[in-house]
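Consider the single chain below, provided in structure tokens and representing the form predicted alone.
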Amino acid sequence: MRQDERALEMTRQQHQTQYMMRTRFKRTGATSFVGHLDLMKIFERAARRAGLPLLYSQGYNPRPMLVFALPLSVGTDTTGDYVDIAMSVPVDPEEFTEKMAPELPEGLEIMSARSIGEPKKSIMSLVTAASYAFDAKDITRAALEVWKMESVEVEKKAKGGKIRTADIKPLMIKILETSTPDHLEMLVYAGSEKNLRPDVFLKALTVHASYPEDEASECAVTRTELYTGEYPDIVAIDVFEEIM
């Protein structure tokens, strides 16, 4: 079952009280090359082995109710991503973290967890922006060159495999860090409505700023945070429920 199908199924089934654990995690090293579906399975198996009181979907194929905020591209590290894990009874966040930690593989780590009760919206629908760090030779120069352009058109695959040209400049919100030539931090639109993938941004650098393709392909990309709200009034997903 795909991520969007699972979220939809959770809204269709007979109501079950959810005690949601909003879990912030990071992944580095070899685990960054794990696909999204396999990442879901890793969390499911870890939670089962930890003996946590998971809440399961109803129907012919019950599965633990986990929803990730925004799927990660293969090869992308993260220091600030989220998964909501539904419990059938309340669980102390510290106990949750202590039980999950030894069941996760090396490179995958829970940074924090907090109980948010029963959410009004799926965490997937909250995401509107993301921040990324790019580490590669001379990437700051290329990014600043592209940033100054009024339009940044890039060819990319659309649904069905068709190639279309899109202007990604409206998806680039703000350059956050340019103090060194080989490290760039950037805020972009992300989520179901507007989304700029790091690989598309890197492709734009090769097309419009003569950035070497080999440098772009070797660029280390890290997603550092996910946000909700309308820019400039955005907040990190981690604190969103607290200020509602």
The other form holds:
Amino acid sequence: MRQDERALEMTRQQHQTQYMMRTRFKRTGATSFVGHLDLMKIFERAARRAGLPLLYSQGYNPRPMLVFALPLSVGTDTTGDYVDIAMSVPVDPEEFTEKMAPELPEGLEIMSARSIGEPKKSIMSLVTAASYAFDAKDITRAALEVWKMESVEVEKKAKGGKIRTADIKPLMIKILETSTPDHLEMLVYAGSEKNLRPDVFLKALTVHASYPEDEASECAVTRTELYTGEYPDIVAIDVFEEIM
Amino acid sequence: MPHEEIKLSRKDLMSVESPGRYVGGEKNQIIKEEVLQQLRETGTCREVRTAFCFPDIYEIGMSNLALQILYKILNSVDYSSCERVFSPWVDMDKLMREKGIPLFSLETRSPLYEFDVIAFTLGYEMAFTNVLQMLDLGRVPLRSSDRKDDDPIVVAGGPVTFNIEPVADFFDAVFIGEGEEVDLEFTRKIKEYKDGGKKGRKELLKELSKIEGVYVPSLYEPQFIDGKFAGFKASDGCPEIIRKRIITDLDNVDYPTAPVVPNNSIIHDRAYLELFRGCIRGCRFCQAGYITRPVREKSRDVLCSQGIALERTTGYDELGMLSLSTSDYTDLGKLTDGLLTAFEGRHTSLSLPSLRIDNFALDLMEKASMTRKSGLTFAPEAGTQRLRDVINKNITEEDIFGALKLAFKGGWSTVKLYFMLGLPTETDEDVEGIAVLAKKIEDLYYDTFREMGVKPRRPEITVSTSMFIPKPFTAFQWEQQNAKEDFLRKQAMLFGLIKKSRNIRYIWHDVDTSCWEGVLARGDRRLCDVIEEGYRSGLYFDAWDDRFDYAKWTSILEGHGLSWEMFARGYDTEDHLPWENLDIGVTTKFLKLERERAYKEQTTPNCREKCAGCGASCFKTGVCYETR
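Could the form predicted together with the partner chain be shown next, to go alongside the form predicted alone?
What follows is the whole complex; the chain from before opens it.
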């Protein structure tokens, strides 16, 4: 279990009332170069500086509850990611956003927030798909080439250091944007069941479409949205909340 | 020259470990917009620009309080602007050299050579080579004598400057003592120099030497007779002796209550509250204790409001109390009560390092919600009472056992014990004493549980030894350092005595590192060439065990006709010492007296019990003037 999952599980067991703030955020620049745990700490400290009533798990080592929908890799920007932040009392989402804004470091921004009370399902288990934008020279051509293949075998390092190959074609859902040669948008499976990481996709381009490794490593990757539901019936996570 | 902004590509950043080190952008970072604007428009600016350099990686440098203090002060006045620069780790260093990227600041991403002042803070000698790495990568001439009028002024401060001679040639000026006031006086002089179009560097350095607490090494020529240091020849018009600077009133000096909060995890990820400077204890080996005298406390009210502000502005959930000996703060209980009340319901804990463990401390640790996992720490430093008297470490076995009994009853089962090997007058009996003490603690643990009629879990007792290194401005500054073979023999002996116990673990510091530190600590200016050659042959990040190469250093040292023995030897108390032109307030006469007392196994009472007349009262402040 991830650290954020564990904290959530604990409060459930302790029957604390959660007032969850579903927060949509974006990150660019400096904060894109920190890892998942550090990002969690950044949000936590910002909320503490903002004086927001964070809900803490009880027991020996109380932790605030911040649950990210899907961890972001170091170096990946986002324009559509989500974190659930548990409050101990109801907080007005507008007030939340206003208080957080000046406390976040450069590059992090809250786009919207919504009070969702106590979610029936954790945000992590909602995620089924993600869209990514790739900005790099001539990437569209390479992506289309790979897209046409029936299977796309990529070597992956499994647990214990063993190398095995996996077919990532079934993880690719759709190419969304191909109108410009240097900008590609793509929908892929994401979440705990099936997940295609953008770096693995880029690696596939170098292996199967002779895309230069130099370009691949210069490629700016931005996660643009996270979805829930079963494809093709998927909706963006914050839309999902609206329907509920 | 137009202003340059260094941009690292995504690929470059992604190819190194922890790229977050190199991007800045943290909460509370200070960028002076007006400076940036002038730079972009004209390539220069009116303000004095200081690059505050920490000669180690970001994660270590950002844990340093001096950096946060001076960063704030140098940004607090309109004529000055300060930015941060850290040593790039080996992977980034390599990348920068290959691609010709100069070392740059985190704030405006300016190359080092663009700054007016390059200021290093030096906390440990092993960082010397990283000073050269940073200057080199920043395209600044390494030696003061090679710098032209237009080149940056390179300065240093921090505890290591109490003997700066091994790296004196690389600095234009050195600050002795506490920096808050002198840094601004210095910056004002540089402002005049900059306004005048940067002409006459030599005259400037002479001017700088007139500021109290500023040492300009090039104006003091070291003399050598028969391969031994034989004093300095000061240039005309320079003070013969440079007295350290201290802050008289710590309540009224600027303190960073909104420090920069890093985005990525650092070594000490918490906010810091400095309780006082100096130490009343007078351990005879301890340089920090002597050079920071006299003890000056901050008032409880000031600390309380600073602590509350820190917690609010940083968002940290831990506030660390900083000083050389936390328990010696007057009214510690009231201070921590005040802070804990203010933090009620906010899930903020206090960390109280260097506490003397007693009933009060255990109670406090409980209240401050310091976890038991971290265990209790004692620093008896020596294994026998005799040797503890020699070093004036006023802690007895009864103190330790009394405190531990309470702690064991309270549920603690992890104990860490710190010792030094190679202290003056040490015999094998003293080394054995370390094992005996650890064994007694193990017995005490089981006895305590037997008395309580409870079945104990296993205790974890850790014995850690470091090597004694004679340091300048201590009662032991004239002592012979143990040779490598002695240290190794003593480590092996102790290991042999401890290894049979299941509950006692023995860990030790690297001997080679301590031997090299012994050379640097009391080294003189002849070492500048050695250090430069070492750096040029790829030796830097010496503070990192896996990077340190003692064999290579020794061979370079010997190549210059020098040896470990020349610096680590025992000195006659009448010998000239490379730090004799500095004055810390504490007199040489007092240090000699303390040395004699050490040999007689006599202890000296602490400053609050009875003034020992060390000389620090010349600063007219602090504990020396407290009513007792």
